[in-house]
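The chain below stands alone and is given as structure tokens, in the form predicted alone.
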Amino acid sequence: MHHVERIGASTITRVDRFIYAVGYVVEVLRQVPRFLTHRRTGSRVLTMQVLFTGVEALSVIATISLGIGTVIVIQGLSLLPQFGQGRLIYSILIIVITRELGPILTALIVTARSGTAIATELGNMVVSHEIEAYSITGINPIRHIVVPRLIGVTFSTFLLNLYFNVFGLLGSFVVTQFVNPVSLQEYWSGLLEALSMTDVASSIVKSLVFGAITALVATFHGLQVERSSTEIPVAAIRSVGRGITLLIVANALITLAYYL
């Protein structure tokens, strides 16, 4: 009876922490416009957010970009070929660089550096009570604190997927060049011929999605420390384990919804 009792009130906390989850998103999306209008005292938070997340990730993001491209090709190079299908090299790179892996590859990083910075910084503004100083001076912190975050990530994942996907083609033209030495112009044409607007909107959606997915979760987790400086990593690490997890289950639906 006990443990069937333990099971109910199981379910019950978490079907409140789900539909507070959901306020809680409604919310920070409910502020977004209003802080758009009267961005003023967020506008700071909004820059710094931006250069963290997205300028400081770059040389990251380059380096991994430039390593797929350079495997893609390595390996599509030595094995098409063999079967008559040299020009398919074209569509892998956009299949696998532009629609897939840059978009989620972007998105971990930055749920792995930006997420877990979030919600340690929220974590300990919510033990030194400066949230609820904000409260008591009458300045929302969902306006101020929240939303340039979950602007400044979400702008940030978009330009770094860019990023990542002009790095992965350039690179992989250079190793060309060293396997099958191509001209620019032959490459960029196999390229944008094998490239289609579906493709170029997958990528977007999927780098604006991860990124307020990311923001979402490390802002609503480092706003979950109560009262101990202890339970920051916690809510760290939570957020980094349930956005990495949300972000896979958004890709396979957008990724599901592309081929439907």
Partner chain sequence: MKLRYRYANQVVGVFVIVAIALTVILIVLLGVNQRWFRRNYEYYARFDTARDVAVGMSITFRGFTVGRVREITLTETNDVHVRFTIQEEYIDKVTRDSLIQVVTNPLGGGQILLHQGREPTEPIEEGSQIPTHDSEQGLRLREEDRVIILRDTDPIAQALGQIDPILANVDKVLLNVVGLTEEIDLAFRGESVGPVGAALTSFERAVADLQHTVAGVNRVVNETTIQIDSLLGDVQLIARNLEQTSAALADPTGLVKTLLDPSGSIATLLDDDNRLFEDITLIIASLERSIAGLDESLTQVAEFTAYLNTAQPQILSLLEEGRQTITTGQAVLQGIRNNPLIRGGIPEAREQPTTFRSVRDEEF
Given for the second form:
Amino acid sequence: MHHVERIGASTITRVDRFIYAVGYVVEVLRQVPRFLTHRRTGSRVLTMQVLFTGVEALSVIATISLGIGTVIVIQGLSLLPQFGQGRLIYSILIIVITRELGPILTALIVTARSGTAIATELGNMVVSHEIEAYSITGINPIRHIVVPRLIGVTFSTFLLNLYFNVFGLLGSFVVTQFVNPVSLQEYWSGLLEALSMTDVASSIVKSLVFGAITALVATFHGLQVERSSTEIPVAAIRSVGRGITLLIVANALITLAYYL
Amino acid sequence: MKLRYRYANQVVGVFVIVAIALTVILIVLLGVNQRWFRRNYEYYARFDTARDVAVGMSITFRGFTVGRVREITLTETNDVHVRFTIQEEYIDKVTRDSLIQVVTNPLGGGQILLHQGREPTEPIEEGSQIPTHDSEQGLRLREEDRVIILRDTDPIAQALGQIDPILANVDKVLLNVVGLTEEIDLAFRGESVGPVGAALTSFERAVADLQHTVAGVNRVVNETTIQIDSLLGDVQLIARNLEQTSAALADPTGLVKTLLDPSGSIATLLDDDNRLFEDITLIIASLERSIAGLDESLTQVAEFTAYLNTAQPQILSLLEEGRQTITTGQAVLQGIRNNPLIRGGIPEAREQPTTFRSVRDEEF
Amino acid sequence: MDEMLSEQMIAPACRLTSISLASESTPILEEITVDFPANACTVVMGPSGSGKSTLLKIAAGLIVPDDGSIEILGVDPARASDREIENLRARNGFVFQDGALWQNMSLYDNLALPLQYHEPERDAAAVRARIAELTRELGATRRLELRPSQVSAGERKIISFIRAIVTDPELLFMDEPTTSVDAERNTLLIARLRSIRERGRTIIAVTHDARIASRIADYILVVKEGRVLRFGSLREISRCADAEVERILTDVLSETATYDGDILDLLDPDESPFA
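Alongside the form predicted alone that was just displayed, please also present the structure of the form predicted in complex with its partner chain.
Full assembly next; the chain just shown is listed first.
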């Protein structure tokens, strides 16, 4: 009986937490249009968020995508021509870089860099009563703190995904020149042939959803801090862990949705 | 304050603008490449079955993709209604008397060929029907020669098309061979119906078979109907025949022994000052050359089959088999030439490497 | 208390009814019912840990109590729409105990944000003029481009006070506004508070500072262990015969008092040099 009670209690807690999180997301989304129509004060926060999340992550993104493009080209060009399927390299580049790894790796990097930063920052703001200061000033903290971060992170993830593609596909072209030189024209038209609007749409949808997930999870956990500064690192860790799990689940769901 | 924080707006602005510019360029290029801004003209055709057509199948004209199948529906009268589009820039190819033809290859891929009407006219009205190759109307158009029918552009058919001149070459060589064997036959006629004659007759038969097959291949290629299976059967048969012949030639208790048998025809040959023998040697050398030529041709065929590569492993293996058989036959012939004069015997086979290994060597 | 309420001719600025709050089943506040009179200054006093700060935050609508209802300037924050809440916030200010300045903004932006938010019609020059006026009056630093972490605690407190009053709110909540503020600026601050009160604003302050209590308090609320011990006018409380109240006030005030003699005299308005 005791176990039954425990299971019941933990289920109720979980459902409660889930409903609370859903309510949080709904509230944030409700505030997005208000922020956009009403942004007297938040645009600076938005700019800084894009600077931190987008611009400052650019070098990491460039390095990783160049590396991955290189690996695909080298492995692909050593294997595919054996089957007379050399042109498949373009499809593989598109599938791996544009459809799959681009969005998810970008989101993972953003989660690791900005997710922790946002959770920590918001946790600190709670502890030092800055959130209360916003509330009492009549500035809705969701609208003024969460929404610009949501928009900034989502937008940055979208842009970084784009840069990931550019560097990944460009980098692989450079490598191709050493392995099996083709003209830029041929490489480019091969890529464009393999690239469909579905790929582009899938990549864009993914990067936007992933960016939103990262921002929502990070702000949610940051605001979960109550009063002690010892809760802040816990919130940061939780936001990364929960964020990565959700990203991978969302990636699987979106990929699945595109194949259905 | 760090520099990049002071210029946050500028830095972010550049970051955003570059990304947006790249996106726009990409989408425009994608659109141009995939013809978003070009108009397509719609036509339809009726087929008996939808088995060989599929949505998205391309429509080609002299090797250019000019359109695509958009929709396939079954009508109330059990016709298959195939709606397809022709790209704007090729619309003037769709003239009166044009017809379409479905070609498939054994791998299941396929395409629709557009054959243009012979008489240059204005493009036919959008939305009208284009007759198929084997429909009544199509047959009539073909019979009356009102449509230009080209060989199709299916990759396998193309490769076979390139094989064609080589096969013609093979054909010529074989005619040569047949002539020579007939000569040999004549030389022996009346003298003996002994083992050499028999062996050569058997070889002749094989060669005749091969010639027949080549004619068959020619027919097949000309009719642009791919009957790979029967072709393969023929080639296989030739290969077997050749193999048997060379086995007969190589058999030490057979031909060679008979040649050396003093009571056989060889004794007669040796008696007339080696003249007849030298004649035979000459004939055999020439035959050998011909076979070498055939071998070379088949090697060439094998190289061409490289285009088909993984597509048609059987062809490759059979050609390889045929080539090996011929090589064996060649060696045996050299043995025949050497042996009576007691020189080298049958030489060690020196493998002439082909470009591709036999498919049986490797699992796919 | 009844007598006091009858003195009130207008509705209270802030009304708490049967407020209770517990943290993990330990009660912090129990059954608190108070009407903070409008256009007057109420000082909340009590020993440390008596729940004064929590009470103030509940009164300001920052903490939602487990039980009871609140009305701030006629608005119930639990039922009000977002717009009503926003309007309400434009009419109140809050000085946090630790300043609670926004760390990621310059001091100037900390002061400008409430103005930009609630008075968008003010142009940048007007905002700058208003901030300059207040910082000069209260002796705050002129280097407003600095971040909060770059200035002293006392400076932060002054800036936080200016932030609370920059929109000239009808209702001002203060949690220990004078801690870590030096004597000179303390005087400036109290002078400002007096002028705020004289302009008919309502002030609710939690403080240990006897000078604030004596110079600006109209009413005193004495809290102990999460309950209201006594609520009355300054005169009533300072002349109260209740030994417990007297002991609490003595303890609280002695933390900041620098005078000898009867400590409760500090609370006597007649004795106040500024009265």
